[in-house]
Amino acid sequence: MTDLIKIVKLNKQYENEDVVTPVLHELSFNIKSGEFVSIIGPSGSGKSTLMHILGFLDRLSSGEYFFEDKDVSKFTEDELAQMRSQKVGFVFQQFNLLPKTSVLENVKLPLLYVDITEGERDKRAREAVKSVGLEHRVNYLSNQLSGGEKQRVAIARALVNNPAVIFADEPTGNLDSKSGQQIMKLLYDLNTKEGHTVILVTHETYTAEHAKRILKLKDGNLVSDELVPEDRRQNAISGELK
């Protein structure tokens, strides 16, 4: 596997008038194409800020960020927007679906600015819906779905552009335990069976252990970068059926 993401001495700080608030400190790590990596840490550790930088929603303050060997830190705002629309898919805790719009139309949203025919948009969206097991709900309005089904729609929407990486930010945070387990099994299968690169942000150890590797943040520092032992990973995955 080749490096998809390379981070070198990344720092992030926010400035408000004369007040400087450091958030991330000298982070360095690589993520290969096809990996499933969790970023874990307590509230305030900087994990969501890091995901926003990796997903082209925010900029680093100093250091280097290479995505597919391109130096992202030098990109213009238009270039970052293009990367967001073409290279990444996002899954958020809040689902972010249009409530009185069908599953199919919600999934098609990222394709609105892609230069393809309406027929091709429809085909891609239906394939994405099928990949998350919701083809029987394709014409339902999103406000007619359960929480777990809404998150599946959000994952289908993230997949529809065939992104290089899927970012999932606390994807089980608004779900009951059974639905959360099903969503984690889906992300696991998208990685292991279909080869999608997945980067998961969570504060829960058992959720993080669905990944092959865990980056742990504390107070904006990368305090560990460890592989998940296979027995612990299998225990997390088998727990989906309980």
The other form holds:
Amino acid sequence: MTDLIKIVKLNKQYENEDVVTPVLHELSFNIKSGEFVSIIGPSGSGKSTLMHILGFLDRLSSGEYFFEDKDVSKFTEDELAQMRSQKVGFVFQQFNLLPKTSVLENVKLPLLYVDITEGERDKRAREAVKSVGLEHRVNYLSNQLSGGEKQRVAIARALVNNPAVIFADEPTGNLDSKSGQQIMKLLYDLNTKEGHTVILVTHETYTAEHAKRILKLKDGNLVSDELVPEDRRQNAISGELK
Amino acid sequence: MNFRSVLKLSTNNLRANPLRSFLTMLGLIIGIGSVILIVSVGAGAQSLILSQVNKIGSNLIGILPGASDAKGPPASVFGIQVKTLINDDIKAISNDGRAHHIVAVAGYAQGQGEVIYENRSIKSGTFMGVSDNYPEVENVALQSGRFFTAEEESGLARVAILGSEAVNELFQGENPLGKTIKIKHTSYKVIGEFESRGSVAFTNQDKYIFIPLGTAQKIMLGWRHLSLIRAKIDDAANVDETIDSVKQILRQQHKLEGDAEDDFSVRNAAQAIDMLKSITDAFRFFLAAIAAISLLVGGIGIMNIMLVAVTERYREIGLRKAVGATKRNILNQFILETLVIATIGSALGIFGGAAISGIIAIVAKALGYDWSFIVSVTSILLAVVVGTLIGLVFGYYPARRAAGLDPITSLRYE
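Show the same protein again, this time as the form predicted in complex with the partner chain rather than the form predicted on its own.
Following is the full complex, with the preceding chain placed first.
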């Protein structure tokens, strides 16, 4: 398998009125297509910033970032927008659905920025809604849904562009444990059954162990990069530890 | 990016807050409405003035008692009694060789009083004492019957010729000829009926009752003076010359010498047009000022609300960027939203302005004026162009703010 993501000596710092705040320090790692990777760390460790850089929402300060062998660090803003449109899908802790808007319209949103026919948009959005098991809710408004359902809609929205990688930023953070478990199972199935690459950002070890591999960050440094033992992973998926 | 889906999203946002959307548009609606109203009422007023003046004829001059300056009408117009015009003036004008272009001269003495026929009455009817050549001067024909003769006039005959509306009101379908009516308790025999003329020079003579001038002065009013003299001139080209001659004759007749001010005023249709034009121009200027201020305030109002909308929708903007929207996509969306507001506002303004102009036209027609309801294509195009420009100008800044937002910070915005 080829490397989907290749990071070499990535640094990120924020500069504000001559005060330099280092966030990420000399990170290097690769992620292959079809992997399920968790990025874990306490708050302030830089994990969200790393996800934003990997997801083309933010830029690195120095180092190299190759996505599908292309040097992303030299991309213009419009090229980055195009990468977000075609290559990645996001799932956020806050769901971020458009209020008073139907499930179908919410899922269709990323397709508005792709040059295809309205009929094609409709077809793809319905498929995505079906793949998260919400076809009976397709015409509901986003505020008529439960938290778990909202996050499923968000996952459908992330899938609708058929992206190379799905980023999930604390996807269970706003959910009760049962709904959270279902969302993690859905992400697990998308990886194992559909072959989607999933990158999960979380501060919970238990949630992180749904992945095959865990990158641990502390104070902006990569402190470990380990595979999850298969028995622990199965425990997490079956929900036995909870 | 698909235009239709963006348009749909824009209208979704407007429909989510209908009251706010309407209030946002209000300034623009008033502004655009005023523009339409100005142009439409201006055209209507112009058509009215032209038709009124055409009816009275450009070869007619009027002599009113009392002085007037170039700007304002004489006091007699406002119902103030001025006694400087008398019957001798009529003779002087018609017999003087200096005013040889004059074809006919008629004197007028106007009064008010109750008019009764059997059990029907007109509470404050207007009776007009006129010279026997009145039909020739005003170029008016009889519907039926006859006008009074010179003998009847000098003999103070109590005969009356009715305007068409007065006939309708008093006789309601009955034949008025030969009937006896009472004007202020004096009996008159109806000998004729004028054809309908509508409003002429802003007075509706169809409502009047015409009696011999001498009868009006001596029996009804107890006057020696006149309310008005009208003279018909052979050709409109000789009007200015004749006005000068008439002034000379009357100054001589009234023994006004040197710097003494005229105690009469001579006018014709052209001057009436000028006066009316100055009134409609003031009206237009007033509306144009309202329109300009409303358009500016309306534009600022739209910008203000769009800036609020951008702040309210930080998360939506962040999300759109996260799923692939470029700066230009966001810019277009917000400009389009402002344009939709501006377009709907302009459309409502056009309908509102046209509706008010239509009401004015209906009221004017009901009052007997020949008012045309005109909404020109040019004014609509102007309104649409101005509305669109306002949308673009005042929509650009909020849209640029939205487009420049950082997706990460806006996604986290609570």
